[in-house]
Amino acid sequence: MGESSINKLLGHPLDVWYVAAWDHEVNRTPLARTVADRPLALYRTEDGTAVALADACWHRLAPLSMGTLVGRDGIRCPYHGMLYNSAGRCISMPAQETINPSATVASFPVVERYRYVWVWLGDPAKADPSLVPDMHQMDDPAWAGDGLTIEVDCNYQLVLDNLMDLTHEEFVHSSSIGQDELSGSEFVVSHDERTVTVDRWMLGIDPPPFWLSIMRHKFPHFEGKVDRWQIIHFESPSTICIDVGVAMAGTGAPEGDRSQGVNGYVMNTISPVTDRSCVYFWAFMRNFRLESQVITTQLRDGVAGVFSEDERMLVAQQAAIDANPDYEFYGLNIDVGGMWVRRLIERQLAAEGRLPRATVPVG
């Protein structure tokens, strides 16, 4: 795999789509967000179009997110009143009629998809909407669910590591979704130019408490063994969707018949803020009992409790990395999926010319 993909926390690519906010967070009141070290001012024009501008006025760098919206698509600087349109061009200056032609702020490509507002911070000519990672379960009528946002004080790649290797559930989440069979089960890793997938099945096991409670939403009197699956799918640069579930043991789930079980998708997309902080957007979607808001809320709150355990571990891990700058990561068999994710990030950074020569991947 190469030493660099194991031992280093890499930078964040820019010629990619990152989530800046949930769609409901962006409205006619400017919103400040930082994505990949770039402060942004987010808002909607009068016709509902989402806009992402650099959050610094051309004049004295005052945050535009503190300003007010004017007219169809304008935003006024709160300091000296300069007015910008949604393309980032100044259209009005105080106390003068002539507008300096250099008076602009960066305007970034935006796509709304899957209940999120995605932003492209790199070369705008490369901002292809088809490159938005697939999270179709978020707004597919065959699925129901909800999610939240976590601000995590760690490098975004530590979150990716955490999600690509779920054997940590046995130890970090022992009271909810963890069980002994996780670390002992076989798994298969596959990958291509943009994706990495880790498949793991655990057959004929006792369901952990979280999954037993979900199973009983569909089969109220269920008792017995289950076949459990975790199919982790990473898509560049930082989206991981996890196909999870349990079914009555021996009823055909490994062969594709999940009718005697419950199926969920853990949707995760992580946006770097700085090299030591990130914003983690997640949701839990299900394809059963779609009408029940009670189940939606219970599952969201249950998963939030699980993820709070991850957050504590990730923040502690980042603190240990900072305290031991010369210490190297070491790889185990369970790290293969995460190592391939690092390799794809390396390749993206290399393609952008932003990877230090000493860490350019070989082969």
Second form
Amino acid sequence: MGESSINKLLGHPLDVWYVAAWDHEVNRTPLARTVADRPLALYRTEDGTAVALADACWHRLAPLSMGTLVGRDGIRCPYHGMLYNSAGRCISMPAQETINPSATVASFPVVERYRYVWVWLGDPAKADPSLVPDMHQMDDPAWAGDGLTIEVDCNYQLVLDNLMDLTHEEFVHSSSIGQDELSGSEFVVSHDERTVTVDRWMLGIDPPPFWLSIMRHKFPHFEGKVDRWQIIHFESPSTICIDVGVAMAGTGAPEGDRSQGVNGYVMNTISPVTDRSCVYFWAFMRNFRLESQVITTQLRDGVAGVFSEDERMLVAQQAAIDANPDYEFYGLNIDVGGMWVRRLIERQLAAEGRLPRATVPVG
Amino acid sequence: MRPFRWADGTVATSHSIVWQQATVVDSIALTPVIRRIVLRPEKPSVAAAGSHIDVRLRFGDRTDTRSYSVVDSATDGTTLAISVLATPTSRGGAAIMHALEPGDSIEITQPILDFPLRIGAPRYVLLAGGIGITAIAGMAAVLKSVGADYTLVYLGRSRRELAYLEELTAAHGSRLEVHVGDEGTSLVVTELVAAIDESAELYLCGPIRLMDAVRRAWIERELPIANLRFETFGNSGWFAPEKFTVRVPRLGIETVVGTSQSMLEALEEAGADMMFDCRKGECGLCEVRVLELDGDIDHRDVFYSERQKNARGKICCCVSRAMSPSGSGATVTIEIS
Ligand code: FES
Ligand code: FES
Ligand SMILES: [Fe+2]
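Return the structure block for the form predicted in complex with the partner chain; the form predicted on its own was the one displayed.
Every chain and every other molecule in the complex is listed next, the one we just looked at coming first.
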């Protein structure tokens, strides 16, 4: 076997924001969810603030997520009744008159933005909310749509690879969005320290079935050729927002006039769970026919069908990786976007001291 | 097999103890009684503000551990600094630590975080008594870096105890408030606590008299108890340690507790099968019942309430001691579980 520099099981940075849950999932009943190997108990205080505590009581590590919410911001351990506040400090030890000063559980920084609850599992002094990746289409009044969550049994990086190279659509999604022009078309990749962009246009092509039906939501009797675009925006460490759409061929979409077309944003953010599993939060947002709940639901379900095809592939890929520990990954030219994503993540891991610096080219 | 360990370097939430060798890189006298010792651990690991290391020391044929807060550490965790105060009453560990020279090797744990700083409180008071600054200095640095609203209160009986005064003045300017006993500027704890509001968090490390005074004032003002944060290694008392006698009639044990050992250690040496966990006066597992007391108790734990301490019926024997107000040597007769 030849040498390969491609990591098959990439670690996850910790000094970053990851989505722990949709905003509506976090409420006055504790929710258990693991992010980046850390089990969390998520809940809201009475005044609505989202809280993420380590889901293991200080005393004997019973999961606090099985406990009950008490008072303004407290949660009571379900086992021996220790009561913690939202800062993770014990405020009552039922069997004694004082409180052990060491009795705390970690309380992780939380930001609520773009319909998601984001958590920071690394150094809390670095938890700058301005580092939350841009997903503004999620709650911008100019956009409408909805999404779902997929728990995928694979390393989160495999999902990022999948989204950074859409030539797989031709093979994985042949009945909906795939078409052979995808692999044939040129693409342009650019990057900076936090972002990678892959820009691909296919001009004067037949719209695939999914896009034809979306075109007809806006232009009911549309027939003919389209210009199709896929502009993939990655933001470190694991958010990918894909500007997608089609417009009637030759009406100026590549130059910036998309008025004769339909535009969507596929919003994706992936949170590692363990090294072999992740939670994939996605939504499909659109900027036309905002009033139509039917379109919202149809698009969400349509994309859910497409993504279940990805999930099947990703789980099978992870299983094959595990079944062939002595085989490596190799590169293809189509991987360049995904390879830049890996490079940025490896740099961050090196900066956090969790990957030997020498193995990562400096930027 | 994982190609590398995921958790490396993320000390923030780890409580597992990893013993390792460390090399002494530097040892300098900051004041006549305080030395700063820089260590290079075998396994680098970043020390979050408020962490401490345990050090394993040899005393003749037995070993014992001492805890020291990490004053500061390299950003990549390759070196860390502690500071050690030697007092006439210290239990012998300080003498060993002060004698360390560059190149020497000692056994330490990785940084352990039992005293975490929470980011995000609207206001902070950091209160350091003497060598307690070692736990607090790193917190002040973090609060400064995140632009928090904080006051750093640093006090000692004399300037000899304020080893980090110069650099803290440079770093924190008007946010630093200094009280020096022999200069007549002692801290009035009730005034400090009276000025604190509901939302402020107070982080405290210092001698037990200071801690008890702050705790009492805090409870009297009915401030949220969880906002008072402190760390104690159970090594300071209201009184200087004295030799005293401990008796366990049921086991036929009578032994003398020397000034450099704890009652728990003395009982273990005398063959009693003792229960314990923290060995620093927090958990209450080492509790013994007092049957008879000739002298008084110097309660050094934070497990009992003031009411329980005044009752003199139970002792956390890992830290607390008997003492005789007359100086003639106390005797405590106990029952153990
Ligand atoms: S495990 Fe939570 S109180 Fe005992
Ligand atoms: S062993 Fe924990 S208080 Fe003594
Ligand atoms: Fe796909």
